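Heads up, the chain below is alone and in the form predicted alone; it's given as structure tokens.
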Amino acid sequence: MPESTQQTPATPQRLDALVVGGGISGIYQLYRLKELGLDVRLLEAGSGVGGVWYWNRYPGARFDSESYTYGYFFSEELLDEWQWSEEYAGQPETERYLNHVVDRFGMRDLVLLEQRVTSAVYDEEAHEWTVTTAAGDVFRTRFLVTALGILSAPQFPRVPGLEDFTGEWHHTGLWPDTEVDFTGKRVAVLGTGSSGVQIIPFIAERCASLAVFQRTPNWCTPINNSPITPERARDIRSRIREIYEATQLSPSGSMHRPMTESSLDMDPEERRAHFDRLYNAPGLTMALANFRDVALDKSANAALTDFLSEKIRSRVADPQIAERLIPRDHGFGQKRPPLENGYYEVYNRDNVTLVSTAEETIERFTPTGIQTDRQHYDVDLIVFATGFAAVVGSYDRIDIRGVGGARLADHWAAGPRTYLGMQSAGFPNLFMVGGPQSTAGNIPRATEPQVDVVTACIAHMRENGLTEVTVTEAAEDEWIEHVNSGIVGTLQETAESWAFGSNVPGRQRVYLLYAGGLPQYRRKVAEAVESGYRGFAFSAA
């Protein structure tokens, strides 16, 4: 009689709480639930912690927020012992930092690696979630917290033939932990968003030839990065609470706040001088500390894009290439502007070719390269800098089923439905941290209050003998209306970007983030909690 090939179901591991996602938000959530005394674990799909800073290990990957505003603030000892080396830290340093935090606070044994969650099903009788991983492990948990990240589901172009390509290829969001050697190779990079803008200068210096395939150009500004000297580090540490308070008052969770003055009230020379100061300032100063009307008024925005167009023309030698690099489909700020370091000068190199896919369509990948409707590009290595199915893409990869077996994907068919971006009706005891309709700007500062509220809510339930919490559909409707009102009257209202799912073919255009700013978001959350968790529905067994 032949042996049965049917696998024996794994014995579930029982927990109080389970966190899914080992990035900066998931690690903080694990810390807070451990602090609460819960039996808690964290599941991470990768072989190391770090989230976006584990997966995106491509050359040139780095912060666009100041390092010291991005890290944790919950421990004075941690602030004392960690010194960032750069104003905008690179990926290796950030990954080291997150590993240091996991070890420093005794969480290594609570992190289970190479555990990609495939399903989460709610048991209404037991008031528990059954979570299953691709490795076949099963967990039963009272509380389930997802910290999946808004940019964690890599997307590839819908072009046939990649399986035929005999060369090497990598996605920036799935970069290997071994060195990729570009030396002397013919390379193609698809995509000129943030990751493309960061990696292209690195590749151009090393490869024999580089073909950059650009779908749409972006408004890029210099990062103007610099090392943090010991003197600078001491100054930062002495003002760290002041810095933290500035992040709490800033709409973006950064140290920057928009100016209240109108750019149109200035004479052109004065306005240009101000734009010059912003252009030469570090980081996202141009995006976050500009005139407020740049985000509201087309004429004000056009004055800035005219200035940036001049900058591009001054840095790119070939006038035709310069014009291809100037966006025509959106104003500054309608997409998150990538920060660059020598990006435009790349196109002055003899070994670099810019291919506009608006003019020259990619038809297929071939065994030796890329075929367009005009010619064939022979390449040895392809880099996909093609971004992510943002915000909801990471949820689409998990079969999440709530009350009555209802699928979260169906509940969100017309766009995410949440309350405060933290729960969805019909999915009890499932919390989202850094999910849709709650997150924008400096991610750790945006998710920090969510982690704190999730922790407080679970503590409240345990103290009061409550077994279940969900939110009402009325609360969802109210929150969706509030989220959408945040972009009304701004240039974001007509934007086409990953924040609306515009980069995913066939996806309905819905605003996926939160445009109201961090101070307003914190107020909304505090009002709900202080009014007895308004919008939430609790029950006891």
Ligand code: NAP
Contents of the next structure:
Amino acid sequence: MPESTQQTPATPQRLDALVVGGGISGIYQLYRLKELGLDVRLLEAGSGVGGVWYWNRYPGARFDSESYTYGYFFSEELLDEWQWSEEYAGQPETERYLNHVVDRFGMRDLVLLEQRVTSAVYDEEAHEWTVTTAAGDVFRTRFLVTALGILSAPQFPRVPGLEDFTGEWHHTGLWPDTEVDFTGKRVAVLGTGSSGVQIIPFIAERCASLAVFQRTPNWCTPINNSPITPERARDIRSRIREIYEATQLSPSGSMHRPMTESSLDMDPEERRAHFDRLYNAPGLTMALANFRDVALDKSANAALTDFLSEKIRSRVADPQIAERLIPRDHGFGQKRPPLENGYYEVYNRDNVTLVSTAEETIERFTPTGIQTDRQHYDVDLIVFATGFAAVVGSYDRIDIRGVGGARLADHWAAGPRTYLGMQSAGFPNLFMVGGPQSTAGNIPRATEPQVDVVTACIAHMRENGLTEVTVTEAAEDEWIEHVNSGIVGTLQETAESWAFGSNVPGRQRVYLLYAGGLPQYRRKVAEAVESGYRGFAFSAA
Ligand code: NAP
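Alongside the form predicted alone that was just displayed, please also present the structure of the form predicted together with the ligand.
What follows is the whole complex; the chain from before opens it.
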């Protein structure tokens, strides 16, 4: 729900452009608009920059993309001076990197921290936005760019009684910057998605006891992380442009591309040996560089999940627990698969219990723990690894009003409506970077072309004395049809996941991202720009 918008300080600060969100995409947008010579600021709700790498500071948080494909590529000097320590760097290193970029490129004074935006209202006469923050500050800006992140509105279980719980609790997406001590404590973790799978092994090694509340198991594969030696770093640096080109050709914006071969054409032994190689390969190789038909054909997918089920059985000592950890409701890759490091072995420890909420319903939180319909779990500390109101959740938290006072929330009532994932009809001069109906995958590679187009569009407008850019509902309809054509018929379409908003009770099931892949997305955007900003309409005040 939008927060209060009642405070109105005397003098709004006037700007050319305002970026909302200090994550990897917002920082890049700030850099580009500053470079263009605009009077620009960035508003960030947190006390530091980093976005997901600021908020998700839970132990175990790390990349699932290769570190050197995740950062920025706009500066040779930056590429020279920054060396990642691991193939998949941990959260503290990524947060340090983003802070380094902010300082290195003179952006620190342009970033205003602890400024949560509560409302944005368009003035159709002046072609300007009035943006208000929870602190009561007001900004007037011609251009508003939201870089809110697709996974930034934390989601809690709709279970009563948390206010009665007298112990400590934390959400992985709101982790404190002081150390959380698990030593000797009785801990419960709710959720076994990517975040849960990363934090659970860390807690298990330290706590007195751990109860993992699992609603749906996931297909987790080993991260197979390793340090980057100085020799490897030199090799990466020498091939960095080649690596970047590879990310541009990959649907996910990563180093990986699906194979062209069909797994079903292969002899079962040969197929198994191939799956084994992928299982032992680093990162998301299994998900992103597998046989093409694994994502499209049920039997090809079943051959892989049979293989993965055997892996789980071989790693978990108790056969009943192993069976509970094997997903039955979805195939591999229908949801983003968590990467793990010793996750399955956690269930071989004496201090760990797996509670399936499919078999045992959580009824409420109590002063001393968690009550299910079978028993009470006494705990000192609860960790919510229960995910996010994805993609549109961060927009729901801001009262955004466009032409005629129309609310963005109403315009999106039946699901998000955008053109190119970047603008919505009736909300001129508001650009979205990393918003709905655009590619996800390796996020900085996905949002980079959007930032570049926003920057080019603003430059075009300033050169031509234009003060307003908007898109039509017809352009939105065309984009929505294109977005839907990319997901219909895939195996992904049939799974319940945050990409469809399925994890938010009561939310209409609509695909929230763009499944057509980054190369196609970039082509679509380039076509629109090269044909004179097709779908956009410009005017001057
Ligand atoms: P998530 O994938 O949505 O997982 C949330 C977990 O909480 C699920 O297991 C969910 O069960 C469970 N849950 C939700 N409500 C519950 C309830 N009331 N009772 C019991 N369990 C409940 O969220 P996430 O793990 O934070 O990850 C979200 C996304 O962030 C990932 O898919 C990934 O894209 C990204 N991420 C990436 C990394 C990385 O490796 N770089 C790390 C963390 C996150 P259901 O499955 O039944 O809904």
